[in-house]
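In the form predicted alone, a lone chain appears below as structure tokens.
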Amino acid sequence: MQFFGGSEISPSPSVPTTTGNNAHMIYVFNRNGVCLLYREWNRPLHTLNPQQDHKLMFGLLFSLKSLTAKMDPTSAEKGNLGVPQLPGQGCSFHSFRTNTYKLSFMETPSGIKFILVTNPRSGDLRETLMYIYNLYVEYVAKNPLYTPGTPIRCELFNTALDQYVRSIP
């Protein structure tokens, strides 16, 4: 398992120019662990029902965030494992890779969590996640008909997301 630390992300990343179908699925969670969006493009095996899958993914993120904060070599104050941290607080992780997939993660200052699961050969996807976040802001957060904390049901967002994710190299 590889963990990657980070640098700053450009606020308006460019859209990839090559085509591919490397994205398997995306999750968007709010700060309370409610799954606001789940989309899949290339997931050949379904082993859990959606609710179990969402709980498992959020639990994995919660555990990894706690572990990375506990093992932070730059902070003398380690806190307790399992205690939630504010976004941007302490050490964080951006991605990990297994032999069958790569999970990339981004958390916004408001606590919205974006998780993109892709082919394990995918490169650094922080700019991709930031671009998806920008789509979220433009099509969901600024939408006067959207109620924060409810599942995302915006066709313009879904179309733009599908179009962009299918172009990830």
Given for the second form:
Amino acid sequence: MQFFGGSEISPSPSVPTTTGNNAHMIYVFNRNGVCLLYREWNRPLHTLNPQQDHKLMFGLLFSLKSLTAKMDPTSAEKGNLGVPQLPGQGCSFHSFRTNTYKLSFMETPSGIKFILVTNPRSGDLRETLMYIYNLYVEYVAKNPLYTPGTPIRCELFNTALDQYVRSIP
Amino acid sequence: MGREVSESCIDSLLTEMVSTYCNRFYANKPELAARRIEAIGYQVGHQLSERYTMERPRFSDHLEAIKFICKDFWSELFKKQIDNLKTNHRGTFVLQDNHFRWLTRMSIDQSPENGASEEPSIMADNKAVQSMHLYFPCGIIRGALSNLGIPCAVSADISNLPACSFVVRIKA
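Switching from the form predicted alone: structure of the form predicted in complex with its partner chain?
Then the entire complex follows, led off by the chain already shown.
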């Protein structure tokens, strides 16, 4: 535990819960910004109403992806800032960490974005997100009753997701 | 027999078939859509049973034919056998599959958050859509049995997913 001199304003990092649920919440967006899924397991503080919260999250990631691609020192060709990018173009942004949480991000070639917010001690969660994407394909994309582009309302997906997330270290 | 087809392709094709018949071809006539889907299943079952009984002798009675459907036919189609067979010995058979392959990914919508009054109609809607997907396997069973010389009527019952029961009534 590190103590930075004099700063008592920042809240202490959250301790992993004893129930083993270290993930705080998950968002799933499609390429048009429709929030397909939002589930929370451990979120003590709500500041915005859900619609604003989803818009903020989508906007944040859109800007972050754009910014990270434009600041990439290894890529030669850069368009103007603000030009929307296809998934896969430019370097891919994975995660950011603060003292209270870590946000991990993954975008699939079809434009589905998975955002997982966990405790700050989590490692690289790319494989976790890949597994969740596989759950999405099995239980949502292949569900005859699901219309693409609408919010996900499948019991099987929710149960499988909850069970898997409980097992993340 | 080396050629194979991806299972996802078949699943997507069946899903789209039901969806097209229900929402585009016979948009407000679910009975006609159901009959059409069942007729397609009938043709498929007819031809499949021809293929899978090539080297076998004729069946001695109805029960033998139903047992063939439960064991060999079902294994060829779904890689497993029917889990439970019940009969009343008077021409009615109930074939129960505890984990029907084409229903494993179907999941009911969660109950809506707004008002309990909307629940019954939405639940009924869900059940209707789910039962549409069962006309195809019912048709397959009916086609297979009629090719073996047993005219019958087949209906399905999904009171508890993912288990599914098919009720076969033999026409005397």
